[in-house]
Amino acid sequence: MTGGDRETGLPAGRPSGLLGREVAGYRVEDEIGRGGMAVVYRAHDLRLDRTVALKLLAPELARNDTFRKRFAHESRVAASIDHPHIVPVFDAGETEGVLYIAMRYVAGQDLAALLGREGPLPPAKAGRIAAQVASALDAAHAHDLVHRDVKPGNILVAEGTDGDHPEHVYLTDFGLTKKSLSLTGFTTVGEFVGTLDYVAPEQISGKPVDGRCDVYGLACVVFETLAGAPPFRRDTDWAVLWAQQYDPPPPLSELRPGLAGAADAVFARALAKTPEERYGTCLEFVAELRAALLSGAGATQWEPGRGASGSSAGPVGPPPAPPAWARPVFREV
């Protein structure tokens, strides 16, 4: 999408030409992101008086009947998933020949921006983010939804609830259109839907995919949070494609001295070239990685309840007895 008319199917103009306009009951306020087949705006829901993220798909997608049917089905499935780390879908439909999705607007930044500002994350922080994304992906897989494009730009990091949960992570941009695109002729032979630095080998070769391609993508993301770069960073796109299909991942322990070498075997399995050799779920991968990092150097860094020095962040042992005034609400166990 390059021009205002192709972005929206509405009157032509600059990309900001929709600002202030009403689209499907939403008043467009600002553009917040764009990709090859969609533009995302911050918008105001005029019916329920709330801010939403409004995603408008390229008009040519609405003209494909197969795509429209799959879009409607997958939108319903995505909206039915009630998970704290998946951006909720509020509404989906068509207006003036344009398909749209309205989702919760998350105030914060994506993981790509966070990594750009902070560089490699402390293992404890990387672990908290990884566990939340893994939980979201496994929940989607339980509903037969495969994300297909797990990357830092699709992971939103908002402010958490307290010191024990300093971040609340949302996974966004599920494969509502990705799977449909691959089935309706919008991707040609030799093309795939995904992002080069995080795409699984089977996606590159055009083979059928399942949740294990998201295990691969998540492993690339978690590797980047710890090492500062994805595992297969190369000088050209072709070199990245080759590396994703044939090169073993570099040892994390060499790129991030101080982390346990046992993590290298975990990443080797999560980034295996064939799905059958990977972990069966994303949470299994994250649990194995945590155990590996806790097994040696870097253990106290990964454990959320400890600081970098290894000192406990809270009391050790059983909790103290409740004060006298609180005892009536406790019972003996």
Ligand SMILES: Nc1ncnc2c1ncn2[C@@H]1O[C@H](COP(=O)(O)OP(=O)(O)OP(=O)(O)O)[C@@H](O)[C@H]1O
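Only a predicted model underlies this, so the values are computations on that prediction, with no experimental measurement involved. Throughout, rigid core stands for the largest set of C-alpha atoms superposing within 1.5 Å between the two forms. Residue numbers count along the first chain shown, from 1. Compared with the form predicted in complex with the ligand:
Fitting the two forms on the rigid core leaves the C-alpha of Tyr105 displaced by under 2 angstroms between these two forms. Superposition of the core reveals a Cα shift of less than 2 Å for Arg117 between these two forms. After superposition on the rigid core, the Cα of Ala287 moves by less than 2 Å between these two forms.
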The other form holds:
Amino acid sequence: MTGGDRETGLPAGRPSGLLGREVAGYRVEDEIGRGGMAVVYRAHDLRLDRTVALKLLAPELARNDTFRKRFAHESRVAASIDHPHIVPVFDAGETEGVLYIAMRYVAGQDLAALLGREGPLPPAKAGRIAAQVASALDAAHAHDLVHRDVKPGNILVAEGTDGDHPEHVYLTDFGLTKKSLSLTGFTTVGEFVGTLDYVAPEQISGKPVDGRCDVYGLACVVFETLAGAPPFRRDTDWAVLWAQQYDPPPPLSELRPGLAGAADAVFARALAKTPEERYGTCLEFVAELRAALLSGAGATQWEPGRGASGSSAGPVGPPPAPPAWARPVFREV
Ligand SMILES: Nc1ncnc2c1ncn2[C@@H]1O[C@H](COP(=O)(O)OP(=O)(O)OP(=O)(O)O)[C@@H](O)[C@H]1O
Ligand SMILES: [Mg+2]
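Please supply the coordinates for the form predicted in complex with the ligand, as a counterpart to the form predicted alone shown previously.
After this comes the whole thing, all chains and molecules, with the earlier chain placed first.
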């Protein structure tokens, strides 16, 4: 299923092909990254003279009617949500048979890269990130928008404002997943589906999904930030699919000794196989997890910000320089 490379159909292997070119009113400046179905560029918005992230989706997706309809609908809804932890969408459409989406350029790295670099995070930092993503997801759910693809690659981590808020986290890519199409039979054999490490059982079995599939995805992500790996690591995609549907999650406290055992029950509920048994909201899950971690040996580690005794406590001393996105504001002062 994930066999083959992450071919997008876009100028694959020739990332420079588009550099310097104008696409839908944006001058493509640099490739930021690519996933299984899109390439993301840093680009210059020629109308408004600003930097944006321009995502070009693989041409095959423009030919998939289900995807097109959802793309049009969900980019409109995503653009209508004004939330500090959701990447603002500026523009979305189609040009020369390619679907594109222009959004705020977030200077930083995604959570996958952060975990690759830093490994399991101190609980305080994991908690700050979890709470921000949870608030974004709950806000989306309040607009009847289900993300469907919560995973580290869709969580962008930028510099925060001060020692109390060392990072500012953005969630991106609402509804932009092939998984829900693929797993319900729209994908031809061998097509790239993406990671299955965060996919909820009901998505796998093709049942209707609601916000609780994002509770599940978020729980997988938070588990990974604390344990260093998502709950169900297996040798093959099929084994992962099986485990997501039938295996109980491993106890976090065994994988990361020192964390309160009470957290295991919280993950067991957030990762319940049936949505009805999970937490009703993402913030409820994060609040319960926080309470659980505070209840045990690792108690104070979860405390966010400056007051934390965990290793990611904010630095004491003068406030750090403003983050990149705030620089224009600071310069004016
Ligand atoms: N608004 C943005 N600002 C800055 N970087 C971004 C932005 N959006 C995406 N990126 C970067 O581009 C990378 C590629 O994004 P993309 O969504 O194509 O792939 P993915 O989410 O990693 O994988 P998948 O194709 O499975 O969804 C992201 O991992 C992220 O690092
Ligand atoms: Mg993405």
